[in-house]
Structures are given as C-alpha cells and as structure tokens.
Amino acid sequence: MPQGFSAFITNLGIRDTTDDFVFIKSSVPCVADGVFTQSLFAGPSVTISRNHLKDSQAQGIVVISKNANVANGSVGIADAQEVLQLVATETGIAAHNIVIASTGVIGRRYPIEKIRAGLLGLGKNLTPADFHAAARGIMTTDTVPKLATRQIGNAKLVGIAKGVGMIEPNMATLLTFFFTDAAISANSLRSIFRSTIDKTFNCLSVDTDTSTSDSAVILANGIAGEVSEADFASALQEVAQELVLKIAKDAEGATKIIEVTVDSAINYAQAKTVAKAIVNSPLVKTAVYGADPNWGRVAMAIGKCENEQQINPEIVVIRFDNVKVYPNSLTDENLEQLRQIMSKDQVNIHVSLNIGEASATVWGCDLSEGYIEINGKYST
C-alpha cells in the first residue's frame, strides 16, 4: 500500500452494525484533483468537496455511508460541515483540506449528535491506512468491497470504489477514490485523472440515473518521489476500470456483465453514445439477462441515436464475440451459437458503424428480477 496515509474506521449509528464512517489522512499535504456529479440535485458533500479542491490540495478523505445527506437544506450543509470540522479539530488538518463524500438514503438528516460523539478522540486512533476495512466501510448495498492496487516504479497507487446502483455517472462516478505516494504536479494530477474517468468509470451504466452524491477524488503525497507520468497513466487506467469491472460485476440485480465496443465511427463522442444506448436498453439487457438471442434489440438501440445521422444502418456490422448477426442470415444453429455466447458471465457486444476511425468500450450488466427486488425496498 501506499506511503504516509492513516485511517479512523468505525460504526458511528448510521447503519446497524457494519463500519459507516471512513476518514483516510495523509501524513502531508497532498496533491489532489477531483470531479463529482452533474445533478441538479447534488448534496453538501458534492458541493463543499468541489470547492475544497480548487486548489488542487487535500490531507483527508471523510465518507459517510447509508446517508446521502442530500436534500436536507441549510440543515444539511450545517451538517455536513460540522462533520468536517469535527475532523478537523481531532486532526489538525485545516477543515478545507479536507473532502466529504456521503452516500445511501437522500433526504435524511446525518444523526449528528451520534456522529459528534463517535469522533471524539479520533485523532489518537488514527492506525495504518487499511484500504480493505476502508473499501467495506464505504460500502451500501455492494456485496463485496471493490479495491485495486498497482506498483508506479517505487510508488504504489491504490483504488477504492462503492456503488451497485443508481449508477450512470456524468463527469462523476458514484465513490471512488485513489490514494498514492507518488509525486506528480497538480496539472499533470488533473490532466490524467480527468482523462481516466471520462474512459472507465464515465463508461459505466448500471441503471442510467445519475446519482446525487457522485465522487471521484485522488490524493498524490509525493512520499515515494517522482515517476514516469506514462506509467502513472497507465497504472491509473488498470486500477479504474478494474474497478469499473467490479461494479458491473456486483451491480444490484446483475448476473453478467455487458462491454460493448462501438469502432468505425466519426469521433469518440459519437461511438461513446451509440455504446451506451446499447448498454442502457432495458430490452438488451433482460435479453442477455434471459440468453434470447434477440440482436434485433441491439438494432433497435442504435436507431435510438436520431441525432447520428450520419449512420447509415446498410453498412453497420453487429457482432456478439465474433459472431456476425447483421448483416447475416441466421440460422437455428447460429441462434443456438448466440444463445451459448449470451450465457457467459460476460457478454461482448461490437457494432461497426464503418464511417470513421474513432471507438469507445462502456461496459454495464444485465436486468434481473433482483433489482426489483433491491430498490422496491431500498430506504426500508
């Protein structure tokens, strides 16, 4: 793990037994860059975070789980900065370099005088930074903690990320954040981060709402010294969309997980919005859900994208793995094949637009009776 970075993880009342409240510090100031949802609606912790970061500087991470603290008025924003400056006096970090980041039930007030007696002596409890403890305790209704880690030269970089709905994220991704002793500048931080999140997690649909409390932070303290800015690229990209993988894998409901790959189209824009039309369709997903060989759907959702008019559907190619659908005449036995491909863990669809050179991959999951059952019930 990383160099230099601590943690307070505990159960402050917010959910019944499991950890709820995750604080991760650095032993220094770090470089930091991050970007949260687009929601009308977004909470304190979206809001006071952004600006927090202005400045491209943060010591410490707050996540509160099970309460979204969002809708709550002043109230709210009175809260939430309570919080942070509770943290702040247990720790001697200044509140504003400090980022919060809530998640779970919207229009609920934090129960705060749990939260203030919880905190106290927080800052003599501070213990090696566990990035595990952390990706459980800032879990809501994920059923394993998702965490990837890679080695940048004699750095060390680490990915923790929740959310298995209300995922369609918008110049944001649920919660995410990445943690690393590697020393790279605020504009190159900002450059890379940004870069990476519009490619993995801004790929990634579960249910097409976007959430109110969107956070994806990264803190760079720089303890390990400087690295290639190719590597901390790279490294970055492996560890965001394993953790995208990890979402889609454990979405609510979900029983597979679906990449789609649109190549041969005019720009990255335009491929980027026919994948997530496919991704997105109810009628794709409860047809991988179901093993129906119905490509048919897949048609459907590309013709969605009226605005393309640039697609003409007589050159377009759709493939499942490397079986041609359209154009093709299909037979009982290539319908078969179809069925055996869409009974995969992972389901592979590729259109070819053939009317340009730029592509893009997303990746989501299926539609079970299981999300039903989750969200019918979710705030009880």
The other form holds:
There are 2 protein chains.
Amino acid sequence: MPQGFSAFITNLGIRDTTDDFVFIKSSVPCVADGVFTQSLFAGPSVTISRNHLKDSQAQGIVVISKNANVANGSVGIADAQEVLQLVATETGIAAHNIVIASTGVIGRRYPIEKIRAGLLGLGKNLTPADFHAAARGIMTTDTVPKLATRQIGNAKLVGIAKGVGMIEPNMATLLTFFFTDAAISANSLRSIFRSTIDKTFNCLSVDTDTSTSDSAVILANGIAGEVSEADFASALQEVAQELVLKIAKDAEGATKIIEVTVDSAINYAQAKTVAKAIVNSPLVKTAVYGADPNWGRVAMAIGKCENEQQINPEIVVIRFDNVKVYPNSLTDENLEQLRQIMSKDQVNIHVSLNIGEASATVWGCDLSEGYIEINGKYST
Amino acid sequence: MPQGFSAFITNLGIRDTTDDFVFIKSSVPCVADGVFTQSLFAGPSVTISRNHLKDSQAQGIVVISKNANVANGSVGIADAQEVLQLVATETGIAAHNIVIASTGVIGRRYPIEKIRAGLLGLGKNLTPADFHAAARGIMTTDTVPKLATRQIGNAKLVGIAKGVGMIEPNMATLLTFFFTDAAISANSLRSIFRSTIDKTFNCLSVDTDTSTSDSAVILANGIAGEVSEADFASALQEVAQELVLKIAKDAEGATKIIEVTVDSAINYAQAKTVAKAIVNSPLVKTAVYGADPNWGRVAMAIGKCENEQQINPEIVVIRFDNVKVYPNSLTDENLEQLRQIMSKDQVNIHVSLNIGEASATVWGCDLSEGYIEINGKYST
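Return the form predicted in complex with another copy of the chain of this protein as a structure block, the form predicted on its own having already been given.
Entire complex below, previous chain first.
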C-alpha cells in the first residue's frame, strides 16, 4: 500500500450499525485532482469539494455513506461545512485542504448531533490507513468492497470505489478514490486522471440514472519519489478498469457483466453513443439476464441512435463473442451457440459500423428481479 | 362504429394459435396519414408504408403480429411486398393504396408459405369490421385489447393500439390505427393527426426502447359527411389519450400508471425533457412500484438534464398529487401521505421549474419483476 496515509473509519449511526464515516489523511500535502457529477442537483459535498480542489492540493478526504446530503437547501450546506470544520480542528489540516463526499438517500438531513459526538477525538485516533476497511466504509447497497492496487516503480497506487445503482457517470463517477505515494506534477496528474476516468468510469452504466453525488478524487503525496509518467498512466488505467468491472459485477441485481465494443465508427463519440444505447437498453439487459438469444434487440438499440444518420444498417455487423448474428439469418446451431454465450458471466457484444476508424468499449450489467427488489424499498 | 369498413382477421400460424393477421378495408378510397418510427433499423413495413402514404390516400391496412419482419435484409423487403401483392390481388385494391405494419420478434423471417396459404380467398371472406377483434389480432405481449371511440357529429371515430414494451415512441408510436367515416381534407387531417400524436403517443414511455416498427395511421373514408374540424380534433385527442393510458396500464409488468407534469418551463421542449427524464428513471419507476416515498429520486432525475442549465434547483418545486416534497424537509405525516399517494393505481408527479410559461405532461409506468420475467425469455 502507498506510504504516508492514515485513517479514521467508524460507525456514526447515520443509518445502521455498519461503518459510515471514513477519513483518510496524508502525512504531507498532496497533489490532487477530482472530477464530479454534472447533475443540476449536485449536493454540497460536490460543490464544496470542486472548490477545494481548484488549487490541485489536498491532504485529506472525508466520506459519509448512507446519506447523500443532497436537496437539503442551506441547512445541508451548513452541515457539510460543519463536518469539515470538525475534522479540520481535530487534525490541524485547513478545511480547504479537505475533500468531502457523501452517498446514500437524497433529501434527508445528516444526524448532525451524532456526527459531532462521533468525531470528538478523531485526531488522536488515526491509525495507518486500512484501505480495505475504507472500501467497506464507503459502501451503501454494495455487497462487496471494491479495491485495486498496482506498483509503479517504487511507488504504489490504490483505488477504492463504491456504487451499484444510480450509475450513469458523466465526467465523473459514483464515489471512487485513488491514493498514491508517487511524485507527479499537478498538470500531469490532471491530464492523466481525467483521460483515464473518461475511458473507464464514464464508460460504465448500471441504470442510466446519473447520481447527484458522483465524485472521483486522486491524492498523490510524493513520498516514494518520481515515477515514469507512462507507467503511472498505465497503472491508473488498470486500477480504474479493475474497479469498473468490480462495480459492474456487483451492480444492483446484476448476474452478468455486459461489455459492448463498437468499432469502425466515424469518431469516438459516435462509437460511444451506439455502445451506450446497447448497454443501457432494458430489453438487451433482460435478454442477457434470461440468456434469451434475442439478438434483434441489439439492432433495435442501434436503431435508436437517430442522430447518427451516417450509420447504414445494411453494412452493420453484429457479433456476440465470435458468433455473427447480423446480417444473415441464424441457423439453429448458431442460436444454440448464442444461448451458450449469453449464459456466461460476461457477455461480449461487438458491433462494427464499417464507416470509420474509431472505437469505444463500455460496460454494464443485466437487469434482473434483484434490481426491482432492492430499489422498490430502498429509502425505508 | 364508423361506416364502410370491412375486415379479415385470422390466425396464420406466425407464432402461436392466436389471431396474427388483420386486414381492414374501406369500401371507398380514404384520405389518410401516417407517422412512423425514426429508428435507423426501421423494417420494410415502415419504409413501404411511409412511401404508400405520400399521396395521403389509402384504402386498406394489413397488420401482421408476432413477427416484426425487421433486420431480414432484401428477403424481408420481398416478403412484405409479396404480402401486399397477395392482398391486392384478392381485393382489387392497388398495392400502393394498402398500408402494412408488423410487430413482434426482430430478425426472423415470416413463415411465408403459411401466409400464402392463409390469404387465399381473403377477398371473399371480408365481413363488416369487428374493431374489437382487430384490436385483439394486433396484440403481441399485450394482455388486453386497446380500443377507444368517439362520436363527431354524425361520424364515428375508432382507434386501436397495441404495445406494452420497447416503447419510447419518437414522432410515431408502437402500432395504432384510427378509422373514421368523417369527411376531412388531407391537409387538415395531416395537421390534426400529427399534432395529436405528438402530444399523446410521443409523450408515452414504457422502457426507453424505441421500436423499429412504430406506426400510427389514420383512415378517413368520408361516408358520414363533413364534421367540425374542432370537434374532430378534440375527439381524436380524446381517443388517442385514452389509448395511451390503456397502453401505460397494460405495459409489461406494470402495476401503476405514472403521470408526470412539468410546468413553468422556458419552453415545451424543456418541459418534456425534464418530464421524460423523470418518467424514464428506473429508480423513480421502482420506487413507485414499491410505494417507497423516496422522492429524492425525482430530484436526481431532474438533475440528469444537464443541458437545461437555466433550471435552478433552489426554486424548483416537486409535488406528488398535492403534497409538496421539495423544498423543505418532510414531516413523518407527509411521508405517510406520500406513501399512500404512491400506493394508488395512478401516481401523479408535478414539477414546477418556475422559470417560464410552458408545460408538458407525459405518461409511463412502474418497473416490476414482471417486466424482467416477460423480457428475459421473449424470443423463445
């Protein structure tokens, strides 16, 4: 694990008895970056953190889970500021060098009395950061903690993430945090971080519902010294990719990962639009769930991209793994092969538009009764 | 029922033993109009019918259910043309005066031998149109036939529709057909029909999946003579509205209708964008299903409309029926009221943006295990 990070992880009684408060501190100031939800209803955690990261510096991250502190008006803003001030007083770190994130039910106020009581003595109770416990402490309806690590020269990189529903990140994602002891400049960190998030978390969708609280933050404290930027970028890409697959696998009610690749598109945006239309289609998702070889729904989903008028259905090719399903009718043997492919833990759909050179890959999951079960009674 | 329409409704063995072929004929040529799916993967039924209605004239409509004849390449086009030619030969109506629609599984060829055999003698077997039987004959996974009628002066108007999934109409809808014996000019019919469809069927969504086969067609044979255009427009609006609610009620797995009204928007497009984001959110739909008073998901869905930057969350008001849920926290009594509202057969969500004068109303349904059950095994 990266050097120089300590933590305070506890249950404050926000909703139940599992850990719901995570604070991670670096022993020295860090180069930092963050990307956040584009939601118009973004809460104070997002607006405050966006502001605190403008100088590319931070030394600590607070995460409160089980309550999003969103749509609570000026009281919600005051509550978020009070939490940061409590942590600042306890640790001696300036509040503007602390990032805050919050996730859970929308429209309920923090139990602020419990938080005040629970944070007393935080400064004296920091221990070397247990990132596995942190990954667990930020969970809401997640069933497993999500963590990935890579070595970069002498440095280490660890990423943690949570999120299994309300997932259609845009410019950011659910909650995910990366910690490294590598030394890297603020400009390089920003450029590598944003490009990585765009090709990983922003290519993930569980249910098309963009959260109000999506936050992705990285802290680099530099303790392990400089590393190759190329190595850093590829380690970050691998860690982010691994977290994305863990999220897709643990998505609410999901039984299978769906990976959709669209190639030979005019440009990346077109490839991603088509891939997202497929991975987000409830009819494609339910067919995958039932291992029903109803490949025509992929054609339907491509057809929905009405603004992509360069697409010509006559030259589109659709494959599941290596089985071509369109054009030309399937034999009974093909249908049986397709059923077997759709019964796997990961179903790969591949579409060639044959009009350009660009490609995109996105990830999602099937749609099962489990999603309904979880989301029909979440707030109660 | 309107005068001058006869029909041939039968089972051709397309998929099972229920009626799957409907032909409705007017005794005289009709003024006609149609609007169709914008899908890039629209099938030959759509492309041929769009072409046949360019002259605003038609005398008959063929509907094949349980097979969409989509994504079948040139064979699919030839099959559709053969069906029209068989009907033309049997009835003496020119093929270009017949409209065709088809609905069901995508990517399977018609059982053309069965169709050839089944249509022999069609011309001699026409009987006065039983529109209830026609509404039943166009069903796929529908559980009830959908029909609505109105009187307009001396004339009658009847509309039928099918569709319970793959429903996010855009410029047209699923399959819906209107028949009237009113006399009306082609220009008036076109203008009234398109505006009506836009405010009714195009405001309906079951699952965000736009069908490849959406078709809405109206035939006016003029036998009952002229009527007031205002009366005609309002009757058509009422019939279309009634069919839309019947579709939302019978939507795959649906247990409740969701009606979303957004008012005081900058313009109609903005109001509709926000209303659609709410009615299409899987998290709003599952909360309604579970009668879970998790109103924050409506705020989340509004927040997703990232391109509508004029929206200011601080002045937005969200209501369920007459209970205000945002801004200001709910009391326990409010929450209990909200739970009761969300337990009704129809849940009405009302959002005021308070930045303009425009409003829009859209309709959808909740999302239950039934949708998963139906769509996990549809093709098999």
